[in-house]
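One chain comes next, on its own, written out as structure tokens in the form predicted alone.
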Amino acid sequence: MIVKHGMNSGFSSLASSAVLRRQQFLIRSLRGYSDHTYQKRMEGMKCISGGASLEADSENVLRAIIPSLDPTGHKGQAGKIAVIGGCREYTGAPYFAAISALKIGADLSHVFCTEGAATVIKSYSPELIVHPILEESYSISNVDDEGRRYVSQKILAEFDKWMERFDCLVIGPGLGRDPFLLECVSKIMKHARQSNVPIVVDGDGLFLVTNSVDLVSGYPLAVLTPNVNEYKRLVEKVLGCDVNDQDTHGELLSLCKGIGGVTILRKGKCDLISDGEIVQSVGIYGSPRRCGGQGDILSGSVAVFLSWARQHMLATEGKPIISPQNPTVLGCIAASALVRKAASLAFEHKKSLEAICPAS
């Protein structure tokens, strides 16, 4: 966790970790460069409806909402995050999006997956808790229509265990389509708005949610983070039209009233976050590079600073000094802003393109 100004003295001691001094330096990288290079870049990179720019001010939400160090509390208290997802083909999205969790500050990290799945996933961190809890239909193919509805039940069972312990649900990373599996997560989906845990839609998610836009109606601590293809497909099915390119912001806006109230990040050039109500955009200068694995790490980062921006409402009861005051939105803003600048830090270190490329 990053560290507000003014913290107690006791604290000195930690100003060496490492944890620390990644987390200042993050804070400190959300400035921007003040390099010709970086400046002409996000002229670029501004999101303008009629006149006015929309841009947050990710800088100080950050600030408001990430919870300070406090020698008094305790594990669990700075977040926990459970990521649903993780199939025989896909192991490395569940594991980016919880590892992320942990690495901005969450105390703990769970993953539940099949159990193809979860042999690989314990692999990649002894710090991830990891739950071999999903099954597929290969895996129930011998089984009658009953056995389904027991094996089924057995792991929302299983599930709802755990249920009350978490602070957010990040959906979709590595889950595949199988249609059991979409089934029993489904399932997970509802109980989860009943129990008032927020949620975070990703990738095969965003498919589960696009045919079944129920499970996610009218639920406003659900946040949905669609790429391009995601995005139009959500439009098509909730809005009847193509996207509209000429009014991005009026069309985010439709989309998640048409939703109900659903808070949506929509991933581009620049992200856009609306939760019907308002639309607020995050334009800092990303990577040329788009490669899999970026939308992982947002979920899991939407999941933590979701959390924390919750905490921050109810400490503030209700009344925070910040702006927007929608936790969904703030927990979009802070890590929209945070995962882009990793990835235009790690392209600057790095620059495999330019090295491929010159001319790029």
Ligand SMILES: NC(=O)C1=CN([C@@H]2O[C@H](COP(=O)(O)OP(=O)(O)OC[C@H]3O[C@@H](n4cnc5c(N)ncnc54)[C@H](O)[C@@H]3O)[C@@H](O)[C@H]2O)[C@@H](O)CC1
Contents of the next structure:
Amino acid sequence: MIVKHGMNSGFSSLASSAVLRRQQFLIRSLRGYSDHTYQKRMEGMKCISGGASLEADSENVLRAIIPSLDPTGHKGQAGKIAVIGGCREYTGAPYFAAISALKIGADLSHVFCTEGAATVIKSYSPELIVHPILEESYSISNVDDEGRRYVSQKILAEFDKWMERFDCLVIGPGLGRDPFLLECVSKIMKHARQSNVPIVVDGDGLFLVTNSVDLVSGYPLAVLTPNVNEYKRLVEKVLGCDVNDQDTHGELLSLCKGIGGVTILRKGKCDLISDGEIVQSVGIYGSPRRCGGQGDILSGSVAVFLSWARQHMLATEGKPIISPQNPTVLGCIAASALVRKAASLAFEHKKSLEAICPAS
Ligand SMILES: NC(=O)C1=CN([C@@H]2O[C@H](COP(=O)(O)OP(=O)(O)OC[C@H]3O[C@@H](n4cnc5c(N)ncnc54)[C@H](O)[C@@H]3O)[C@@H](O)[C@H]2O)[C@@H](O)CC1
Ligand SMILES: Nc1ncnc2c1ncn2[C@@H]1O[C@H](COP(=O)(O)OP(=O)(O)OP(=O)(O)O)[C@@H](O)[C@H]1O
Ligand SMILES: [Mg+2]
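Next, report the structure of the form predicted together with the named molecule; the form predicted alone has already been given.
Full assembly next; the chain just shown is listed first.
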């Protein structure tokens, strides 16, 4: 887990582990804000809307919400995350999301995927807990309508056994677009909502939500993390128009309000984050490489930071020491800042000599 700056020396042995050193390095790296070169680099990146800079104070957000390591803590307190995704085509995306949750500092990370994807994902890492419960249409092609209902109920029952243990679900990385599978995932989302489990919707989860906005509308514990294409489809569906690059701020506010109370993290040259009330941007210099998988890493990271921000909110009895005060927005700011900085460091390290493996 990332260790808070200025922790007392009782944690020094823990803090000497390689993982902690690496994570502390990331935090320290974020302090480079005042660096002149960095400032110059950032000049072209700042998101200006209506003349006002919206840049979030991400370093202080990170400091505030990252939990301290506590020797009395038990496994699970730093976060239990589940990724719902992984099908015939895609096994990388759910892996990147789930392993990122662990690397950020969550204690447990699960993946719910199809049977074929499960063996592959398990072979990437023994650290992930993989549930091969989802089915695609091809695997039940000989089954009649009643049989399909049975399979669907069985999937839901299997998922429900676990659901209330999770601090956050990530729905969509590498999910695919099979109609039967998406129908089951819709039911999973409805159950998560009834149980007030936060959800991060990404990748094909956004394809599902764009076609069934009701799944998230009016749910303040939902975060959508669209890329350029996914954002365009959402705007077209919800606002009924093309993306307006002249009023990014106003459009994002309208989109959040149009869907109803969700938080949106719009990925791009600058990441823009809004809950329909405020807009914040994270323009930390990232990587010029746009290889696949970086968004998956972000969605797993948002899940962990969102959970920590909610814990922070509880610990401060609803009076957090940081603003903005919406924990889903805080989680998005922290994740965006860390992932962009990590991308920048990875590029500095590897340059273009070899392809940047997102998980490295
Ligand atoms: N290794 C893996 O398993 C990966 C799987 N992925 C999964 O693949 C599925 C589909 O996600 P996609 O992001 O490809 O779907 P999208 O529908 O967002 O993107 C589809 C197409 O849009 C193009 N595109 C991207 N940015 C663009 C831009 N700025 N302007 C114009 N065109 C642009 C891409 O080249 C791609 O051909 C999701 O489930 C996702 O999670 C991706 O996350 C990538 C990695
Ligand atoms: N033009 C850009 N310049 C710098 N960083 C960017 C740019 N576009 C996206 N990013 C960053 O890259 C990360 C992934 O965003 P991206 O738009 O590539 O997601 P994605 O298409 O969903 O990725 P994936 O391939 O994992 O599905 C985010 O952290 C985002 O801030
Ligand atoms: Mg994506």
